[in-house]
Structure formats: structure tokens, C-alpha cells
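One chain follows as C-alpha cells, the form predicted alone.
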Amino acid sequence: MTKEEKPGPLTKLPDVCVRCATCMTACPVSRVTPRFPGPKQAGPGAQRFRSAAEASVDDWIELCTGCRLCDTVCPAGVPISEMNMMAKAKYLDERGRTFRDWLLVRSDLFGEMAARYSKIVNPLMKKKAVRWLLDALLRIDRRRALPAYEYPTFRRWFRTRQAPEGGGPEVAYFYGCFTNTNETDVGKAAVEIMEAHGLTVVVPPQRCCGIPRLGVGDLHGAREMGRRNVDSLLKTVRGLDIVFSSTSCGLMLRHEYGPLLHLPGAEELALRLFDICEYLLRLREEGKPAATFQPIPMKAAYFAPCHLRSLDIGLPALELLRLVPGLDVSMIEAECCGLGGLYGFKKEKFAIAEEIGKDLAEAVARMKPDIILTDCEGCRMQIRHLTGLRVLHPVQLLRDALERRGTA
């Protein structure tokens, strides 16, 4: 680890904790399993006794999903999730990571190839024999539906599309790996809704944001991914704003590159990074050209992802959705979907993810919506799994509601 890669000192931060246990009430994991002592104990409590020179003994630290809800409720501002992440990284560095984790975090390498051969890959991944093998050999739970791949990828679609003439101000789009290879329509909808607001969309060179590696405690790998993105995206933000449609990618780019990974240039980058709905709402508030919407008579439920709440930008998607005539949209009163990125795919954590998601599934059953909307790809996967309902990114519905694709 080079000097620039050393994390900031955490030794004094545990003493800021007032032991109020507010974070315990917010933690979705400690609520459903006694195996995880909760963020107060896992973070500032255990941090007081951790020593860099001694071997890690906190095997339960791997049960933290990284949702960051503890950070959002802490009245003292203690970076609990950062403490947990550093402890998880040390524990796994000492004990080694599994081949499963090595494989799962490299979707940026395998995704393009899987998408190109999606007509073969998708049916193969649904076969019971294949799922049993993945379960037995890699401990990827066979009850968890694997996301399908799509081709052409978003990147290829954008490169070959016919862009509308006479565009307005340029804005850059960070689409993310999952949008590129698994949910290409989210990217297409994002482009269309931005163009309907009078913007010209450009796609800068980009890599995986690195959050899958962060999720398995691989700080070195996450830092390498982040460094490549910062080097590339800094050239963009020195002329344009960048919007993202994935709240997890956005959180990584906007918050983790700087405070956690200490990447040079991260703070400059963060200043011009925006959630797509946050950005479109700001344009409207400034009186800039904005799209108009036709009526969509539908009952919708909106779920605010954990990582959106960590961005501390309010609920911009919900505000935009309420501009669509006829759309009856209500908040889902639940804290966490439970998937936690790759967390819910792992056999040893599948039951925890399911138990966490019960509150959400019960809330949806009471609401009886026609459709569910949420900004996070992981949440969309989990909610489909839990409810069987149609789940979209808010920009997909906003795109569908555009009035003849015109602008005001």
C-alpha cells in the first residue's frame, strides 16, 4: 500500500460514539439474526480494541451488507460503515477470498462476452443442473434468479444510434456495468428523458465503479478501479456535469472515492456528479427547458434504496414521478430490500437477505400497486424476486410518459 492509499486515521473516531444505539434500530442485519452484533458493536465498539498488528477475530463482520443506514442515522456523525469496511477488508486480507467472490466481482470483464452470447448464456443459467452445480461448487444459491444478459449492450446501442439533431447543452452519462449488459433499457430511457429536457448526452470513457469489489472488502481492487475512473472522468467534469442512474455507482463515485479510498482528484470529481433525477429536477427549478408528460392512470409504489438515502439528496425521483398526470405514486415504508448487491446471491447469506426483505414484501402486499419503481438495480432484482411484480427504474416510466417525446 503506497502512502496515498493509506486510509485516514480511525483511532479517535470510536470515542465520538455516544452509545445511543440509534444505529442498532436502523441495521437490517442485526434485526433478523443474532449472529451480527450490530453496527454499534461492529463499528465503534469493536474498533476500540482492534489492533493492526493482531489477527482479526471478528468473523461476523462479513455479515454487514454495506447498506450505510447506520451512517444516515448516527447523531454524532461517526463513519460506522467505514469502520466496518476496514475491518472486513483486514479480516478477508488475512484469511483470503473465495474463488466465488473473485468471479462475481469481475462482471465488468465477463459481462460483455456473456451479453454477446446471451442467447446461449441465458438459457444455460436457468437449467436446474447448472444451478445445482453453481450452488454446490461456488455456493451461489440456486433459489436466487440470476440476471439475464442483453445484446446489443447499452454502450453499443449508444455508439450506433442516430442522435437527434439540434441538441442543447451537453451532459455526460455514467451508465454502470449492469445497465450496459443487463438492463439496457434503463440506459436508453435515461438518454431519452435527458434529451426530452433539451440536453445532448455524451458517454465518456468509463470502467466499473468498483463497488462490487468494495462489497467483498477488496479495497485494493476497488481503489484500482476508482483510480482509472477518476483519471478518465476528471477530463470530462472539467467541462461537463456527469449524471448517473445507478444510486450504488453514484454513491461509490461521489462518496467512497474520496473519504474511504482517498483517491487524488476524487473531491473535484464529486462536485460535478449528480443523480439523474436530482439533475433533471434542478433544471426544472432553474426554469430550464423541461419535458412534459401525458397521463398514465396507474397505481405505483416507490422504494427509496439505502444508497440513495446515503447520497443525502432527498427523493428527487419521487418528486418527478408526481409530475406525471394520473400516476398515483406512494412510498413503500420499508428500510431495506435485503439484497445488498452480491450479498443475497451467496448461499450462506440468502436466508438473511430474505428475512430482511419480508417487511418490504408485506408493505407491497398491503399497497397492491400495479408497478414498483426504484433507482437501484439490486433493489429491482430483489423486489421482483420477493413480489413477482413489474419493477422499473423511475426514468423508464418517465420516458414512457413523455408527451410525444417533445419538450416544453
Given for the second form:
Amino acid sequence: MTKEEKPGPLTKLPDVCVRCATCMTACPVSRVTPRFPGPKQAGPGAQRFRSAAEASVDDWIELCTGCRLCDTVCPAGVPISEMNMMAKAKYLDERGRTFRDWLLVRSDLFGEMAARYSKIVNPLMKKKAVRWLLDALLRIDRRRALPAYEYPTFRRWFRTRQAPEGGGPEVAYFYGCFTNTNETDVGKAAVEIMEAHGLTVVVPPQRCCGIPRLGVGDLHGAREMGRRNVDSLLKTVRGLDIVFSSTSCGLMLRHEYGPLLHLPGAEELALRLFDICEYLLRLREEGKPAATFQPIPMKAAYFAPCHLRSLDIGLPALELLRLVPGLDVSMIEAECCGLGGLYGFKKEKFAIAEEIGKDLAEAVARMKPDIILTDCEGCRMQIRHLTGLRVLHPVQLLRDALERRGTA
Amino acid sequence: MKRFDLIVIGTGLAGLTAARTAIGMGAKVLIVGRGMGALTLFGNTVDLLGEIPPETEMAEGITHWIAAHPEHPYARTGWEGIESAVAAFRELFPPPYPFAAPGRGNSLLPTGAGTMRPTWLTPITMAAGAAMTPAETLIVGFRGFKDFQGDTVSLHLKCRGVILPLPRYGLEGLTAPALARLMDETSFRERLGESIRQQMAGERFIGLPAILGLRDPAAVLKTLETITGARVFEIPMLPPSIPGTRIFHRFREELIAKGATFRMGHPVSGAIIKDGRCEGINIDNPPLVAEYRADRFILATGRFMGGGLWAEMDRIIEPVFDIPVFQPGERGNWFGERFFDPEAHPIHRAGVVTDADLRPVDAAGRVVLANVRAAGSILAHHQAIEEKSREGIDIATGFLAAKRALAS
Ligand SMILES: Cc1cc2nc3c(=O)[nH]c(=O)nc-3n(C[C@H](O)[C@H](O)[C@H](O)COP(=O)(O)OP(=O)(O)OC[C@H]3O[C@@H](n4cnc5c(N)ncnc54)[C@H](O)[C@@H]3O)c2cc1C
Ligand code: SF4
Ligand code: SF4
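Return the structure block for the form predicted together with its partner chain; the form predicted alone was the one displayed.
Next comes the full complex, this chain leading.
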């Protein structure tokens, strides 16, 4: 490993923190439990006492979900979540990670296999005995439904489908692991909606973005994943824009590969990466060919995922959804769904995730929507679990609203 | 590239007011802030000019005061400007959580330091504080809640005080946002109300730290008043301010619902200037820099804490547009001898000087950027802390800046 590939020292010192406590109003975790001291103390507060030479004493640092909401409100520009991430990495490097964490962050590796045998795997994952074993041996909470696998995978569907007459400008699609093996319809909808905007979609070789590894402070592993993606995606962006439909993958590719992981080429990649709704909205604003939508008379509630807020691109999905006639869409006034990626699957954190999610569930109950829309797969899983309602990616609803030209 | 009618820089009370005013006039608005602004620090009540004695009627007091302070931001808005801006602010907070002025002049409200502080509008949850008398008031603090020292408050206010354990085990060390969230839970506040009732000795008023709920403070107030039979009021305390958070959330909800683009978490790093006009701004979101264009701009970036003003070794600068800043003399004279000097520190007078239209001007009085206006505490020649005029300046100048910008 060369020097510049290592995460550098924090350029911004904890001393830029003015102790204003604004971040404390944003943190979903310290709002529900006194076990986590919150961003002000866990980040810059404790940072002043951390030293590379001394063993970490940050016993609560794993409770930070890495949602980055604290970063979005801090008036002093303190990289709070990055400090937490580095502290978590040191803590877990010293204490060691569990077999569960080792396994969970590798779901991309067994995902393809699980999808192929989904007819066997899915019922198995619902079996009480299996869940009990996972709970007892791996501390994967049995109250949390495991996402079912789907076959054919998105990749396979894309490769084998009858592609429509192309001809429009090409755009590349980063679908992410979950779309590939667990929510293939999101990928199909993304492709269809882009095609309806006159684009020709290509799918470049890609791997897990690596964000699950950041969740367990495995910077080395995350960098490995990132390096492989940068290598293959750079070839793509030297000609094409890449859109992503998963906010967390997008955040990782666009803002963590460079500033956090210092991967060479990350900046060049970031310049041509776009959130799918951001991209479609831009096409429309530039007066490029755009799809028209037919009415969907329905009451919808939109939730802005943490990582979308962190991407800081406004709410392009909401703006697009407002273009669908008859769709009465409003924002869910809640800060976080609570799942935190793999966080909410872990037995010792399940209660915290549920408690955070309660606020969102109550907000939804007051709104009584027919359907919920949100850009992040984690949020969709959690909101289904919390509300029992139908939860889709915005592009799935947009796809449904497309005027079918002649066909079905 | 999307073009906005107006870009507001700053998500404090001034920027939020400006954005909301412009949205109300049908403009396409982008509001962007590096962090959340000072609402979570000080935002509790709406001060107009605490300096004038309570027996003086506000309209009369401010009119006289403006005559004596022709350089003050209020001299730009006039009493009429303040009045209509404050009326618009109040419309954003309909019952059950309205803001109102308890008197015709300033009212005195108890603070977390145990003092009585003059202010103009209070939220319904603080209104009773203006009517309380020491002999009839019980101050309630919570064991383990560090941000509100109930015994200090009761000692200074000469009231009876009690420190109660929280009605659920294991909550000591909770933060204000966590407590406020628990208060939104009916069963929690009922138990708390009950334990307060048991401590009462005929008091007619009960003062509590300002944590009476984030989502539905009026309901919290009602429960506590019904159970105790007394009038209950919140006492402003150390940051983070829950009442300020409510104000922020309400503005953000309204702005997004009405179609404003809301960006938060990254600083505006520069402006594109051509022929004495601003054409666009850059937002720094490493590794990317996003460019946004608009016809008009409002600078509401606050003072030193949020980064609207920046102190170099020998002078004070405005970092976004490099607008000329009124200087408080040599650095040696920036501060008075004592921290709590009743006379404002000279540095507090520093800031941006404008014409009657709130357009920044240079030392010779020439407009520096024809389509840029300044609003809020960044303006020169006020002493918001000593005068107690913070929210009034923010609301009145934010309102005026938007009106004037869109009229141009
Ligand atoms: C915006 C702002 C500006 C201020 N400006 C000034 C000023 O100019 N001058 C001034 O005198 N005062 C100032 N103060 C006040 C001053 O910061 C506080 O009075 C002081 O910090 C309080 O100290 P504390 O130790 O009680 O609490 P805290 O501020 O909470 O500090 C506790 C510190 O100890 C660390 N810590 C806690 N437990 C452990 C542990 N087990 N091991 C290692 N470390 C631990 C925490 O991480 C934290 O850094 C300011 C306060 C604020 C909010
Ligand atoms: S990243 Fe999220 S969970 Fe972690 S401290 Fe910040 S706000 Fe809290
Ligand atoms: S918001 Fe930023 S400056 Fe304020 S306490 Fe948190 S880290 Fe420090």
C-alpha cells in the first residue's frame, strides 16, 4: 500500500468545535438512549483525548450508526462522523471484529449464490429454528425479517432481456448489491425510466461499493472494494456519466472514495456520478427529451434518507414525484428510519433501531398514506417492518406512471 | 442548469425568513447553509428590543429608538417593516403552538440562569412565565439532567424548587433532545405530571426546563396543566435549544412543502462575479464543487460563530463575496476589559453596511454588488446581544431583503 492511499490524518482538528451542541439536535441515537454520548462528545469532545499510541476506551463508539446527520447541521464544519468512523476503526482493530460482522459485510459474495438458490434460501430464512440459531450464535436479531433473495438477479435480467431500440445517448448504471439480488424491480424500473427519457442504459462491471465495511470500521476492506470499483468504473466515466439508485452506494462512491479513503482516481469518478433522480431532473431542466407521466391518484409519503441528506443535493425524487398528476405527495417529518444499514440487524442494537424508527412510524400513522417512497433500500426495509405499508423506490412509482407508448 | 430566482445563503432565522418570504411571493428559491444556524443556540423567544423598559409600548419605543440610531438595521425596516415581518412569522405558527406578545411592551421571562429577561413574543409554552410570581411558583429540575440547574434557578428567582427523578429508570444523563422526545409520549408526561403534582404546595405556576416536546409541545403543556391544575411554563436554558429546534423544523417543513430547494451541510466557497453582479455561487462538497445560478442573492450567513464574518489578524472580512466590512478599529480595541461588560464589545459593531435597500455598500456608500442583499446579524451597527434584538433583526431584515430583491 502506498502512502497516499492511506487515510490521512484529520485535517480539521477537534478544536474547531465551538461546543454549540447543534449536532445533539440531529443525532438519532443519542436522542433515544443515554448509552451513546452523542456527536459532540463522541466526535470532537473525545477526539481531544485520543492518541494513536494509547488503547481506545471508546466503548460506546459502535453505537454511532454513521448516518452523518450530525455533519449536516454543524456550523463549524467539524467532520464529526469521520472522527467517529476513525475511532470505531481503531477500537475494533484493537478489540477484533466478530464473525457476524465478518460475514454480514460480505453479503455481496454469497448474494449471487443465495439468489440462485432463493427457492431454498428464502423459506429457510423464515424458519423459526434458523432465526433462533442466527440469533443465538451470531446475534442477528430474530425479530428483524431478513430480506428475501430474487432470481434471476438484476444483472442476469439485464443481460438476457430484449433491449429496446437504442440510439439515445448512453448512460451507465450502478445498481448496487441489494438491487441485484434482493430488489431487482428497482433496477428494472431505473432502466425503464431512463429509457423513457431517451437514454440508452449500459451496465458496467461493478462490485459492492464497500459501505457495509465502513459500518464496522474496516477501512482496509472498504478501500479494497473501492479500489476495484474505481479501476473498472474509471474506464466507464472516461466517456459516460454513471447514475446510482441507492443513496448509500452513491454517497460512498462519490464522497468517501476520495475524501475519506484517498483512492487515486476517485475525484475523476465523482465528477460524473449522479443520483438517478438528480440526473433525470437535470435532463428535464436542460430541456432534454423527458417522459410524461399519467395520473396516479394516490396519497404518497416521501422519506428523505440520511445519506441523501448527506449527499446534499436537495430532494430531486420529491421534485420528480410532484410531476406525476394526481399524486398527492408530502414529506415524512422524521430524521432517520433507525436501521443504519446492518446496524439494526444486530441483536445488541435492535432496540435502539426500533426506538428511532418509532418516530417515523408515528409520523406515517398521522399521514395515513397509501404508499411510501424512499431512495434507500435500508429505509425501505425498515419502513415496511415498521408500518406494514407498501414501500417503493421513487423510480418504481415513476415507472408505473409512464405513459405506455402503444405497448401494454 | 437550473436557474433560481433567488439564492439565500444561510439557514439561520434571517435566511429562513427571507426564503419563506420569497416562496410566498412565488419565487423559485434555493436556500443553502453550512450548518443549522444559531436557532438551536439561542432561539427561544422573539426579542425585538429588550433594552426598552417593559412599561413602554413597543411601537413607540422602537420608533423613538430608530430616530436615535439612524445606522441600525431597524432604521432600514422601520417599525412598519418589523411589524409586518413579525406578523408573517406568527402566521407560520398557528394554534395550538402560537407565538404571542404577553404585553404591550417587553415582558420579563425567567431564564435558566435564574434571571428575568425582557422579550417580545413567546411561544405558548413560555407564556405563563411572564405572569408568574415567586411566591406562587414551583421550579422543577430533573436529577441527572445537567443542562438545567433547577436549584440555582429557584434560588435566584426566590421560588421553591424541587429536583425530581425522571419517571423511568435508567434515563439519567439524557440530553435535552432525548428528554423532549420522551415528553411527546403521553404516558411519560402523565407520570411526570403526577410526580410534580405530589410535590406541590399550593403553587399556581410551575417552571420546567424548555424540553416540553419536539413534535407537539402544546399537547405536552395541556397534559401537565390538566394534571397539576397549575399554569406551566418552559424556561430557556443552555444549548441546544428545543424551542429553537421547533422553529427550525417548522420553517424547513414549510419551505420544502412549498417547493424551495433546501441544501444544508456544506459551505458556499465562492461566488461568480461579473460586471458588479453576482451570477452564481459554488458549494463545496468534497471532492465536488456544485455551481448554482440565480438572478438575486441574499447573504444571511451570521457572524463569527457560523462563519459569516471572519477575523484575520488585523481585520475582519466577509468570506463569501469579500464585501467590505465595517471595522471596529485596531485589534487591541476589539474587546472591552470585562467579558460581561454592559457596554457592547466594539467588535460587535462590525459587519456589513447597506443602503436603504439592504444592498451592501463600501466606505464611500457605493453599492458593491447590484443584486446581492444582506440580512440578519451580519449587518453592522447593531448590538443584538446587549440590545436584545437578535430575532427582530433577523426576521425584519430577512423579510425586507426578500421583498426588495424580488421587486428588483
Ligand atoms: C459555545 C461556547 C463557548 C464557550 N466559550 C468559553 C470561553 O471563551 N471561555 C471559558 O472560560 N469558557 C467558555 N465556555 C464554557 C466552557 O467551555 C465550559 O464552562 C467548560 O467547558 C465546561 O467544562 P466541563 O468539563 O464541565 O464540561 P464539558 O465541556 O462537557 O467537557 C468535558 C470534557 O471532558 C471529556 N471527558 C469526559 N469524560 C471523559 C473521560 N472519561 N475521559 C476522558 N475525557 C473525558 C469530554 O470528552 C469533554 O471534552 C464556552 C462554552 C460554549 C458552549
Ligand atoms: S453519524 Fe449519526 S449516529 Fe453517529 S454521531 Fe453523527 S448523527 Fe449520531
Ligand atoms: S455542532 Fe459542530 S461545533 Fe457544535 S458542538 Fe457539534 S461538533 Fe461542535
